[in-house]
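To begin, one chain is listed below as C-alpha cells, in the form predicted on its own.
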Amino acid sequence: MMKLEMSCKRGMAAGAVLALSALPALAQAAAAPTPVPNKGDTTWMLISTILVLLMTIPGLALFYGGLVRSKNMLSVLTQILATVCLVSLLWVFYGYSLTFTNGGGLNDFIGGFDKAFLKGITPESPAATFSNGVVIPELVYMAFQMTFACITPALIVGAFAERVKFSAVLVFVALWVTIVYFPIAHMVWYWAGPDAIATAAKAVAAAADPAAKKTAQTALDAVNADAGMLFQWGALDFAGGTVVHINAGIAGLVGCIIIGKRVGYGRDLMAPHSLTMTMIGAALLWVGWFGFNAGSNLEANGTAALALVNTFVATAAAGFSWLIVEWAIKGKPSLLGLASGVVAGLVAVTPASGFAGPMGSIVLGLVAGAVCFFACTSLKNAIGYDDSLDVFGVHCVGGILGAIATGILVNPSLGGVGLPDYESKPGELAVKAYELAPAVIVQLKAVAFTLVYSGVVSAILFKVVDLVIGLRVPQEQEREGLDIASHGERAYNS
C-alpha cells in the first residue's frame, strides 16, 4: 500500500507536548528514546535542499534575466541573488521560529520566537517527517525550508522587473517575508506531527472509563488544534501551491499595478534579450524542482518517487500543451512558449505532486499549459497590466489551478493516494473516506484566503515602501537601464 503523507510540512509540537503531559501514560510515551535519523532520508533531504537552491540561483535568475532587455540583465540577477542572501539571514534569525513553532494564542496564524536565532537546535535535534517514529536532523529540515522562503519573494521580482529601485526591492522583501510569507507558511504547513497525534489517539482508544476517555479526547483535540489555520481546515498543499506560487503571484500582480507600466510599454519593442539564457534557466528550474516537490516528502520512499514522476510528466504535458495551443493560434511554436509552459506545469503540479497519480498529473499539466497561455496573453491584454515576466499568469493562475485540482486528483478512484488518516489506526497507514465536494471546497477556501491576505497586505507594504523611499527609478534611469543606473556595471561589455 502506498505510504500516505500529510499535506503540510511538519512543525515543532510544543503545544501538543504540553497537552499530552496532562496524561501520565502519554507523558511517558513522549519521553521515549528519540528515533535516530535514517542516513538515506538525511542524504535525500540534503540533496533536495541543494536542488531547491539551484532553482533560484542560477535557475530562476537566468530564466528571468534572459527575458528582460540586455540593459537590465544584471539588475535582475542582482535582485534575485540579494533576495536569497537577505531572506536566508532573516530565516535563521526569526523566520524558522515564526513558521514552525507554536505561537500560543496566535498559533492559528503565526508561531513564536522559541527557536529564534536557531536557539536549542543542534546537530542531534530531530524533526519529524510524516511517518510515526521517523525523523531527520532538524538542521536539514530548517535548511530545506529556508530555500522555499528564499525562492518565493524572488519570484515576485519578475512582475515589476526593469523599473524598480534596488533599495525598494530589499525593503519590500524583508517586510513581505515577515508579514506575508512566514504567516502563510505557518498556517498551511505547521502541525503537531504524526507521533503526537498517534500517541493521543492511542490513549483515547485505551481509556477504560468515560472520564478517562474524556480526558484523553481533550488531549487529542489539543494536539489537532496545535496547527496552522489552513492545516486545521484540511487544506492540501504538498509542496507550495498556496504558500509559494499563489502567494507570490498575487503579490506580483499587485506590485506591477501599483508601480505602473514600464516606459514605452505597448509602444516600444521589449523582446527578451536572450532566450538561450531563458532556456538554460527553465532547464535548471525543472531539475531543481525535483528537490522542491519530491523533497517535500521528507523521506526517501515511494511517495517521493511518486512526486518525482508527477513532476516529470505534468511538466512535459504542460510544456507540450502550451506549445500546441500557441502553434494553433499564432501559427508558429516558440521556445519562449515552450519554456513558459514547462514552468506552468511545474507550478500546477506542486500542490498535487504527492497526492495525485501520474495520469491525473498529465491531465493537470495539459490543462495548465493551455490555461496559463491564455492568462499570459488574452487575460493580460484585456486587463492591461504590465506584469513584466508573467508572474501572475504563470505562478498565480497555475497555482490556483493546481491547488483546486489537488482536491480532485487526491481521490483514490482517480489514481490519487487518498486523504491521510493518523487517528483511526494510530501508527499505521490509513485513509479517510473521500468526498469530492468537501475536498474541493476546502481547497477553494485556502486559495481565496491566500489571495485576499497576500493581495491586501502586499498592497499595503508596496504603498508603505513607496511613501518612505519610493518604488520606482526616475524615467531617465529606466531608459538608460538599471544595470548602469542602479549598479554601475553591465551584464555584457563588448
Given for the second form:
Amino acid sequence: MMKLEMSCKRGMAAGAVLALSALPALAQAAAAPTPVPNKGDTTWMLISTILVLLMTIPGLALFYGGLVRSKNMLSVLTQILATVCLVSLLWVFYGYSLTFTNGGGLNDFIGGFDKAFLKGITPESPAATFSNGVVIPELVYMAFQMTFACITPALIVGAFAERVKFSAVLVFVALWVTIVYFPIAHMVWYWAGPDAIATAAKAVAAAADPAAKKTAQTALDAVNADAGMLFQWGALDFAGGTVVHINAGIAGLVGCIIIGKRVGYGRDLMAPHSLTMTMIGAALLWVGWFGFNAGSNLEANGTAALALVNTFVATAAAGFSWLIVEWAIKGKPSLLGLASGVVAGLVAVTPASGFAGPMGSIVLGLVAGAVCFFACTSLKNAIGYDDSLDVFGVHCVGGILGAIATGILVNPSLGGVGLPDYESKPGELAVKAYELAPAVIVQLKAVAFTLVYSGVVSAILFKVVDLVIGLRVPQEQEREGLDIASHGERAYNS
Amino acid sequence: MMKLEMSCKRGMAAGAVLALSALPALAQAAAAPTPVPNKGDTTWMLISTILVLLMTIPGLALFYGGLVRSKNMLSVLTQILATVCLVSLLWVFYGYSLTFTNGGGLNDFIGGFDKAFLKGITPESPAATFSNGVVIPELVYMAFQMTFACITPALIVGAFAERVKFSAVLVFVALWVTIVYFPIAHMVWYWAGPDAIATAAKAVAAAADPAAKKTAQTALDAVNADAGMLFQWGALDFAGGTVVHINAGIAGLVGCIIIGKRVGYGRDLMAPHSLTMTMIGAALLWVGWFGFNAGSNLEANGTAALALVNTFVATAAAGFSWLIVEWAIKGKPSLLGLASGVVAGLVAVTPASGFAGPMGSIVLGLVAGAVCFFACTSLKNAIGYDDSLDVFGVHCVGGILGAIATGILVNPSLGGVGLPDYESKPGELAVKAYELAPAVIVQLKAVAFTLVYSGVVSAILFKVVDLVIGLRVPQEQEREGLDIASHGERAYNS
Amino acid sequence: MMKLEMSCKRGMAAGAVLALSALPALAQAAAAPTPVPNKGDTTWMLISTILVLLMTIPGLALFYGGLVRSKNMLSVLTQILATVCLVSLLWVFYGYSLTFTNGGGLNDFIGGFDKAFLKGITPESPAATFSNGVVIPELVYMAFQMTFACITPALIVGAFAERVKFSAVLVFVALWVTIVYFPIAHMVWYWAGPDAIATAAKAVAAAADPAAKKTAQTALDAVNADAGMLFQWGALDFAGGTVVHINAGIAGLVGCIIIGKRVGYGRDLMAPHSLTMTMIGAALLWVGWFGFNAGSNLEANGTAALALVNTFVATAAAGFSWLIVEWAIKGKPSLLGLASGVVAGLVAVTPASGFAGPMGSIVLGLVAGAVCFFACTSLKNAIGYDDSLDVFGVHCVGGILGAIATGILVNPSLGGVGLPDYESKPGELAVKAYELAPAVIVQLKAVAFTLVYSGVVSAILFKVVDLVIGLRVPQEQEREGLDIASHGERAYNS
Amino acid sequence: MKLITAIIKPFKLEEVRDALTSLGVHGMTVTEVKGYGRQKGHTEIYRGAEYAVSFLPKIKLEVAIESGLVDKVIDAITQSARTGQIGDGKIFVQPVERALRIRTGERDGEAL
Amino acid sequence: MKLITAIIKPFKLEEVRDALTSLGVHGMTVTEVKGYGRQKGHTEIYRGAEYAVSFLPKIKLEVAIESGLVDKVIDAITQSARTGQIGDGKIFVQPVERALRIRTGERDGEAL
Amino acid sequence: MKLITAIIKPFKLEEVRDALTSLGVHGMTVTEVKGYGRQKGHTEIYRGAEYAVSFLPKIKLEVAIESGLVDKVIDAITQSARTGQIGDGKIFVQPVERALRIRTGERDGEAL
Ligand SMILES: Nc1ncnc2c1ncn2[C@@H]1O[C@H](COP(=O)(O)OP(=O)(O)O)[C@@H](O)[C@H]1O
Ligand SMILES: Nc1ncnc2c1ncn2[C@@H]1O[C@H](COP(=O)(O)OP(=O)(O)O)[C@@H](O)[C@H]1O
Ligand SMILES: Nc1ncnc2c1ncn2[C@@H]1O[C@H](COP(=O)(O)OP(=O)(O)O)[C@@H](O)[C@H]1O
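Given the form predicted on its own above, what does the protein look like in the form predicted in complex with its partner chain?
Then the entire complex follows, led off by the chain already shown.
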C-alpha cells in the first residue's frame, strides 16, 4: 500500500552500457524518450567509485602490509599501488572494451575492441542500470568497473607475499587481467540492459500477426543473447563474489603452490609486523566495501540501502563469529581473528548483498566467520600450502560460500528480494517464481566454471612467467627482505 | 526574495519513521500523495552512514589506540571493533524497534517490538525527515541510526582502557545499549514526523463545527504525544549531544571510578604510544563527523550545508583555542592538545550544528576548547579519577556545554535558524518566536535527566558485571599488557 | 543523437556566487525563474568538501609526516592541522568575502568585505555553477572553497620542514593567505556566473534599436568585467593548478632558500621515518583529490565523471612513469618513487581535469612522472636548495606542466571538451573554436604572473617574519627534534 | 672500578634507579633487551600459526662504579628489582680498567 | 665465570639458541644492534638522496657461563651461526667476577 | 685485547666512526640506549600529565681492539664525540680474553 519506490531487481551483476548501437536492427524500435541520468544516482556512483579505490589503497594495502614482516612492508604496498596504476591504464586502453562490448562470434566469452581507448565515450554517453528507464553517465560506470578490475589482481598478491619478484608481479598482473579477469567479467556482467529487453519484449507483445511475432521474438532472443555466457545461465552475483573473490582466491592458491613456501616457513616467527595497520586496513575495507556492494546497484534507491545494510550486518556477524569460535578453540579472542572475520563476512555477502534480506545476511555472516576460520587454520595446516595472507582461505572459500548462499537467500520467503523478470511484464520490474534446486545449481555451475577456468589459466600464466623472468627472488634477498633487495628502501627509520 | 529552497527546521534530533500505521485513526486522513525519496537525499544518507562508520573504525579506534601504551593497543582496537559488530546486530534484532516504534503505555520511555528483526521493512519503506513531504528509504534511516548506536558505547571504553577485561566489555556494552542507549535515544529522537503533524493540524483547521474541531484536536494531541519524553519537552539536540556524548561521557566517568586507577597511575610514564595514530584518528573523526552532524539533517539541502559549515568552523575554533590556552599555560603547544581541542569542538557543536549560525558556532568552539582543556587537566587532577582517555572531560563536559549553548545559539538574532513550528502553518516549516529562558531551561532539564539516568543505571550495570564476571584483569596481566594477556598477540613485531 | 545531458563547459576555475546584487542595474533583467539546487548536486558538493578535508588531514599530513625523521613527525602534523584550523577561521571571517565578492575599483585583483563574517548568507542563498540555470547552496560552495584555502598553505610547509619555528608558521600562513592566496584565487576564480552572462547576452540580442543595443552591450561588458583579472584573460584552470599548486610550490621554494638548509643536510641520513605513512598519505591524497578535481565541476554530471576519470588515469600514468624512469636510472623501483609519481600526476592533471580527454590526461601523466622525477633529483641536486619534501619539484613543476598542457589538451581534436562560450548562444553552453597559440600563450601568462606575484610577495613575507619572530629554531633544538623542542612530546613511545 | 650489569623486569626500572640514586650513583645506561631463561613466555596466535614466544622483554642496566660500592649497589638492585617471581633477572660484575668522561677528559673515579 | 658475547646474523638466532640449549645453557640475553665491518651494506634511494647504509642489523647475544664451558660454547655458537659469508660476526670472551640471581639471591655458579 | 665501550650523543656517530676508521679500526657494534646522568632531560606534556623525561637517547659503541691501540682509540673517540656540553658521555675500557671470527674461525688479533 505504501509503495513509494520501485526497487531494482536484477539477474546478474553490475550493469550494462546501453548497447543499442551494437544491435542496429533494434535501434528504430527504441523510440522511447531517452532517459537522462539522475544527479543523485550520478553522485552515488561517483562516490562508490571513490570508495572502491579507498578500499584498495590504502585499505587492502594496509590490511595485507600489516600482516607481513616489516622487512617486506614496502614490497606489498608497492605491488598493490603499482597494480592499481597498471590495471587502470590497461582498463581504459582495452579492458573496458573487452569486457563491456559485444564480442561478435566470441561474445559468449569476451567482448571486442569497439570502445578501445574509450573511443566514442563522451560525458553525455549513458550506461544502463538494472531499472528500466534509469541510466548513469557511461564514464562513471566505466570508472566504477575500473576499480573492480584494479582490486581483483591486487587481492592475489597476498598469497605469495614476502618472496615474489616485483617484475614478475607486474607481468603476471597484466597477463592475468587480460586473459582471466576481462573474460570472466564479460561472461558474468555483460548484458544488453533492461530497456533493450523491455523494448524487444513489448514489440513481441504488440506484434499483430504470427509473422511479426516471430520476427519480434527473434529480435528479443537476440537481445537476450547479447550477454556473457554465465549471465545467460542466470547465475546471480550482485557485486562480484565470482568475478572478484573466487577468481582471485583460486589464482592465489595456485600461485602460492607454484612459487613455494617462504624460507623459514613453519620454523621462524612470522608474526604480523603491525596489527594496527591490519586493523586500519580492515576498517577501510569495510568502509569502502559499501561502494563495492551498494554501488553495484548502480542507483541510489531502497535496494542500495538494502545492500548497505546487508554489507553491514553480515560483516558484523562474521567478525563476531570468527572471534567467538577462535575464543572457544584457541582460548583467546584475537584482533586478527576479529578483523579476518570482518573481511570474510564482506567477501561472503558480496554476491548476496542486493538479493538477500538482512536476517539471511546475518546467518550467512555467522557461517562465513566460522568456515573461513577453519579454512585459514585447520585446512591450511592440514594441506600445508603457504598462502601468506590467506587469500584462498578468506576470498575463495568465503566467495564460494556466498555464491551458493545467494541462490538460497534470494528466496522471498527467506526475506530475499526474489529473482528479477525483465520480460514477462516489460518495464515493471516483476519478480519470477523461486525454486530452490535450479537456483542453487546454477550458482554451483558458475562457481565450478570460475574455479576451473581461473585455476587452470592462472597456473599456466604463473609457469610462463616463472620460465621467462622467474617468480621468486633469490633466497638471500628473501632473507634480507624485499624492501631493501627489490626497492632499495626500508619502511621504517628513526 | 531569492528564496530558492525551504530550509528544514526541526524540534529535536534525527528523524522519525512514518509512523502512521501506529495511529490507524489517522490513516485515512493521510490522503496526500505518498512522497517518493529523492535520490540526492538517499545518496546523502548512504554516505552519511558510511562516514559515521569511518569515524568509529578506524577513526575513534585510532584516536583512542594511539593514546594507550603499545602493550594495550590491540585491546582498545578489539574492544571498539567488537562493539561495532555486537551492537549492530543487537540494533537490527531489537534496538531499532525499541528506539523507533511506539511503545504503547511505555512510549514516553521506550518503544516496542513491532519492528524487531526489521519485520516489515522493505526497500520501499519510507522514513520521515524534518521537512514536510520529504522521505528517505527507511532502511538507510535505520542504518544511519545504527551507526550512532555503535559509536556511543565505543566512546565509553576509553575511560577504563588498559585494565578492563574483554568479556566484561562485551557484556556491559550489550546491557548498556539495551537499558540506557535505546531508551534515551527513544526519549529524545522518536516522534511522528512532520507530515503526521501537518495532516492532523490541517484537519483541526478544516474542522467545521466545534465537535469536529474537538475530535481533530484530540487526534492532533495524539500525534504530538506519539513521541519520546524529552522530545515532548521540546529539548533541542541536532545530532546527539545528549544521546551520544553526555550519555557516554557520564557512563565513562562512573565506569573508571568503579573499576579503579591503572597500576602505576601517577608514577609510571603512560605516554601515548603513537600520537601519529591519535592524529589520524582525530582527522578521521572530523571527516566522519560531517556524516554524523550534517547527515542528521536527513536531507541534502542548505541546512545540511549549514551543519557542515558549523561542524567545520566550531571544530577549527576549538582546536585553536585548546592549542593557545595550553601554549599560554604549559609553555608549549602540543599536537595532542590541538587534536583534543578538535574533538572537543566536534562534540560541543554536535547538538547545535543544524541550529546555530557559523559565527555562533565559532564562539561555542572557542569556549569548548578552553573549558575541556581545564576539564582534562586541572579538574581531572583535582578530583583524581583515572579516566584513561578523557571520555568525561571531552565528551561529557563538551556535550553539556554544547547542549546549553544550543538553547542560546538557535536564536535567530544570534545567527541561529530558530525553533521549528510544525503546527501553526502546517507544511510550511515556520519558525516559532524565541525566548531565552525557556529555551535554556529545557536544555538544562534534558542534560540533568541524561546525567542522572545514565549515571545511575550505568553504575548499577558496572557493579553487576563486576560481581558476575569481574571488570578488571589481574594485576600481573595489566603489567604484561592486555594485548598478550587477553588477546594472545602483540601490536608490533619486527 | 543520444544526447542525454548537457555537459558543463567553463572558462576558468571553480564557480561564482550569484553576484547579481553587486550589479543592481541588471537585477530587473533577471526575471527568469530562480533556480533551485538539485539535491544530487548538493550531495556531491557536500562530499567533495569532505573529500578535500580528508586529503589534507590526514592525507597530506601523513604524506609529509612519513617523509621526515621521527623526531620531527609531530611538528609536521601540528603545522598542517593548525593551518587548517587557522585558515578556515580566516576564510569565514574575511577570506571568502575577499575572494568571492566584487572588489569595486580593485576588483581586478581582490574582492571586498560585503560578505565578511558570512554576512547575509543563509541556507537558502544560491551560488552559480558553470551551467546555466544550475545552482548549489552558497554555504556548500563557500565550504568547498574553504578547503582549498586550507590545503594550499599546508602544502608550503613541506619545503622547510624539520627546522621551522612553529609560531613563524602560524604568522606566515595568516599573512600569506591574506596577501597571496585570496587575491590570486579572486583573480582566477571570481566571475559573475553563466546566468548573468546569458541574461545580459540575451538582452543584447533582444535589443530593438541601436541605442538599446548599446546600453545592453555596456551591461554585458560590465558583467564580463565583473571577474578577476586572470579570469578575464581567459586562462584555464579547472581545479587549481595555478591557484593552489604553482602558488604554493613557488612559495615553498622561496621559503626553503631563505630559511636555509637543515643541519647535517647532505651528510646525515635523513631517510623517511615511515614510508608506510607516506603511502597512506599518497593514497588518501588520491582518494580526496577526486573531490578536489571532480568537485570543482560543482555539479554531478558527465563532466564530473570525466574529471574523475582523468584524475584516475593521469595519476596512474604518472605513478607508473616515475617508477619506470627511476627503475631505469637508479636500478630499483621504489615505493617512494611510485607514490611521488602519483602525487605529481594528481598535481599535473588538476588544471586539466575537466578540460582534457582521458587519453590526453594519460599522456600528461606520463610526462609529469618523468619531469617531476628529474626535478626532485637532478635539478634539486644541481641547484642545491634543501626543499625538504620537494614542494617545488612536485607541486610547482607539476603545476606548470599541467597548466601549459591544459591549453593544449582542451582541444576537441585531441579528445578535450573545448573552450566554453557563454555568450554566443546564451544558455546553451556552446563551444568556441580552438586555436593552439592563443590558448597556450594565455596559460603561460597566467603561470608567469603567479610565479612572479607569489614568489616576490612570499619572499617579502618570509623576510618580515624572520625579522620579527625568526623563521628558524636554534640549532640545538633542530638536533633534538622539533617534537620535543617545540611541542613537548614525542610521536612514538613504547 | 667495576661495571655492574643487571637484567631486570621492565616495570622495575624506576624503582631501581631511585634506589641507586639514593646511594649516590647518578649515572647509568639502559638498554631494551630480550631475555631467555627459566621464565616461560606466552603463546601468540596468528591465523594458522601458534608461536611460543620464548624471548621476553627485559631491561639491561649498566652502571660503572668504584669498586668499593659493589656490595651496596648489588644490594640496592636486588632489593628494588625483586618481585620474588621467576624472571626477576641477574646481576653480573665485571672489571673496568679505565673510565673517561668525554666532555672534560676526567678519568677513572672522577669520570663516573 | 665468563661472559660470552656473540655478534651474529639475525636470522641465525634460533639455531644458536638451540645449540646452546643442547649444551645445557638455559639463559641468555639478546640485543638488537647494528654492526659495522667488512660486510658491505646496501644502498638506499630516497628522492634526490642516495645513502650507502653501512650499519647492518645484527643480534648481540650475551651468555654468562662457568669458565669450564667456554670452549664448548664457542664451538656451539661458531657452528650454528656460520654461513661462511662475510658478516657472520664475532665472539668475545670476558671475565665475570660475580653473578647473582635477583629472585633468590643465589650467587655465581648457582645464579646462571 | 680490550673492549672499548663509549656512550655518545646520537648525532656524533658518523664522526666517531670516521675517526676510528682513519685509525684503521674497521669493525664496531652500535646499540641504541638510554642514558641517565647529569644531563637534564626535557619535560613532556600529555593532557593532565607532565613527565620529566630523565632517560635520554644515546648511542653505545663497542669496539674490540688490540691492547696497544687503546690510547689512540680513546683519543679519537674523545675528540670526535666532544661537544663540550653536558651529556657528551663516557668511555670504559674492559679486558677481553679471547676473540673469534665466526666465518673463518680466526682468533684473537686476527679476528678483529
Ligand atoms: N646465563 C645467562 N647469561 C645471560 N643472561 C641470562 C642468563 N641467564 C638468565 N639471563 C637473563 O636473565 C633473565 C631472567 O632469567 P630467568 O631464568 O628467566 O629467571 P630468574 O632470573 O628468576 O632465574 C633472562 O630473561 C635473561 O635475560
Ligand atoms: N672490532 C670490533 N669490535 C666490535 N664489533 C665488531 C668488531 N669488528 C666487527 N664487529 C662486529 O662484527 C660484525 C661482523 O663483522 P664483519 O667485518 O662485517 O664480518 P666478519 O665477521 O665476517 O669478519 C660487524 O657487523 C660488527 O657488529
Ligand atoms: N656510572 C655510569 N655508568 C654507566 N653509564 C653512565 C654512567 N654515568 C653516565 N653514564 C652514561 O653517560 C651519559 C652521559 O652522562 P652525563 O652525566 O649526562 O654527562 P657527562 O658525560 O657530560 O658527564 C649518560 O646519559 C649515561 O648513558
